[in-house]
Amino acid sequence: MKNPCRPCLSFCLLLCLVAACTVRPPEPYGAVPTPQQLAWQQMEMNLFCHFGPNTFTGAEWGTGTEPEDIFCPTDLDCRQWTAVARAAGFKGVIITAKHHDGFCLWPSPESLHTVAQSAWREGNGDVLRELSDACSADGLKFGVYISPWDRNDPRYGTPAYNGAFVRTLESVLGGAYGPVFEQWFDGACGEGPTGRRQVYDWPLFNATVHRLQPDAVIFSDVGPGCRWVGNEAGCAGRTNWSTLEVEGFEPGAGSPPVEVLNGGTPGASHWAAAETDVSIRPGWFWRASETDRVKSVRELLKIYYESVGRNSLLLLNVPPDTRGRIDAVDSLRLLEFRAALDDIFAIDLASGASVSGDSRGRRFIPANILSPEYDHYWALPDGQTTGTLMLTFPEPRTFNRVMLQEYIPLGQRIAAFHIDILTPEGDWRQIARETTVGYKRIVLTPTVTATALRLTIDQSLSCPTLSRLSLFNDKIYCEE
């Protein structure tokens, strides 16, 4: 006689199997990045190029009274810039299309203080055209810095200027130079040629960028796309949230306090990850007198760890010289920096480990943290905000860098964690205690040898996620 319960039992088993395979991901927590903001942060390092009349005068801030003919690069080669950037691992280039002196590196129809009024290339030159073409040819993204402060335009300080500045933006962002991945807004607001200051219409400026370049990430003290890190020393906060409270603030004098810019605001309603801008030289514009003061590889590694390694994007300024080329000293240093990064991060010492710990279900298992695919991540059940992951190695591993990555499309969650290792002698030892993770956190530890590693998440704003845990050994930059 057939068992009448067997079909029912089989159906129940099928339901259980389907349920196990369809475990839902966590709901997004708080503010989350747009696809454009995520792609921007995944670039990790971009090149900043300060270039203009100041390159030839030696000033940091021009007066706006410089004659147009002062801008006269003798051998401009933007393909050299992009070749160096690509070889050094940078993904995009941002050019100071218009600095505070008001001089435009393109023939702006809104100004009489541009390359069109200079003798350079008989008034037919266009740096933006050459750089955007070079970026396209070398597979890099093109971005622009356009300062609203203008020490040359006689309309500055009057109601007419905001409209003029919008038309300035339109001449660059309207499609003539192709896609722009980042619009960099400096909040500086000084006096113009008439001695007056301008009241900037930031909502209008931002709306213009969004209208013309909807995929562009807008940088300023308060975003809306990404925020200033609060210093020019190359150092993001050791605690660094990508969320920021922006209500009541604006770029420039009305920006949030420096400590807020440096560390963000946990649980805030706006996503604006930090961008760390710093120069490879003491100044922002090229000067021959500073060529022997280009930052060393060790200094650049420190900046990398304190920017990219602290949930920020690194925007490294490398200014072209009076020829219109990146100086040989700077380019060589960038290639040395790239070689050091390649050496440090060539071998993931977590590879081959067995991973254990609680999880949300089959799609979100602990082993996902060893996957190179960012969308494969570990997650805990809803309501569980603490947890532990254990990596056990097949043989002892020696390392001094622990890299962690949250799955930020669902928001930034982890607020505190610590790391312990099991020594070959069988003793557990704590090697790090930190706070935030975000897109990428590189924890610098003493050089240790371990047979196992234990990551404990002590506090999280919601159930934590983790896309990656990797281990590396840096023999170049070591701080014991």
Given for the second form:
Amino acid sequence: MKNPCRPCLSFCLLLCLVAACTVRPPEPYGAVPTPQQLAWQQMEMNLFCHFGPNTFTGAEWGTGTEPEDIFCPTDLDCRQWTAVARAAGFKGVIITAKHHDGFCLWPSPESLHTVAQSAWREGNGDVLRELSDACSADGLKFGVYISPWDRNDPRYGTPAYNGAFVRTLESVLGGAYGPVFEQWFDGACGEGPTGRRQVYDWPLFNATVHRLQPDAVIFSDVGPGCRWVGNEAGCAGRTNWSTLEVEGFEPGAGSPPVEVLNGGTPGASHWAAAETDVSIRPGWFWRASETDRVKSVRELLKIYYESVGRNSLLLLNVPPDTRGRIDAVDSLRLLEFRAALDDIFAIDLASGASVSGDSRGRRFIPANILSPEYDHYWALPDGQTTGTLMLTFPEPRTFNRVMLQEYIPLGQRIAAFHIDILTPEGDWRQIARETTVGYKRIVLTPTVTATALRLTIDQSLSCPTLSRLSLFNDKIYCEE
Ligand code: FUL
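Mind sharing the form predicted in complex with ligand FUL? What's above is the form predicted alone.
Once more the chain from above appears, this time first in line as the rest of the complex follows.
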């Protein structure tokens, strides 16, 4: 006679086996990015285009009284902008649709200070139309800067302005120009203590953007989508959390201190990664007199390391000139910058290493840090907030950049780490001691030759994750 318990026993054994093989991923820790915020951060570099009356007057902040005919690009070609952006590796373009002077680069029905009142293209021009079309033709995302501060609108400083501003947003975001990946809200206001004072309805502005463009990431000093990095020098904090305490703060004068914006707040309940906006020229708008001061490749690489390499997105301003084209000097510089990045990051010197260390088991093994798939990551067991990973190379490797990537869909966790190498002579040597990682961290180290590398996580807000560790040898931007 058959034993009636046998099938039951085998089933239980099978269940135990499955349970042993299935290792759960860590639970998300604290605030995590939305899918849109993650996709936004993965863009890494976007182009900022300041363009408008200031391009023709040489001002940084127009007064709002400029005659509309001032805006007269002689040879506007947005495909030239997007061709340059694409060749240089940018993923999106953000244009100053309305800067502080109030001039609208599209025929806004809410204003009498727009391209429609200018003689440019006999009042039939629309820069947003041409740029959004060029972006879709070249596979780039399209974003808009629409300044709340408006020196032209007579309603500014009265309750009527907020409604007018919402209708302005609606005319851009309502679908006429297709999907908008980022809405840029500048917090600047130069009215001064005796000027007009507008109490902005930020909840209404943000709700309008979300209603019309649910996938748009909203930039302001304090988000909600992404935050200002706190300076215009191209420099994110060496410690840079993508979480920010936003309670009680608002864009502009009510924002947190710039040091807080620069580094974020560890463990805060809101996800608002830093965006580093910086100009390739001294000013935000094009001026002939500044063409000899376009940043060098070396300066751009420094900015790249201190923005993208410090867990921030880089929004690099390259302003079109009075023709409506990107100056040859700037476009050439961008292509040189691209060539330098391609050269530096061409060969991942970590590949082929054998990787060992603790892990929470299957699916989260140390070797995952060499996988190009972002979703293949290494993780420690729950409750374990320190640990090491060791890479052993088949032959000595020479490098000076260590690139790390946390798996941020589960939150930003790592708070302190250090890196040691084993020299061919057999000595261990520490080459870096840092704090945060985030989506991407590129650690600049001295140029070293190593037979092994050890990454030690010294502190983490919860069990750490790591999606990638890569090594590169930068022979162009060497600090030594
Ligand atoms: C600042 C503005 O006042 C500048 O003109 C520029 O647009 C910059 C990106 O943001 O706050």
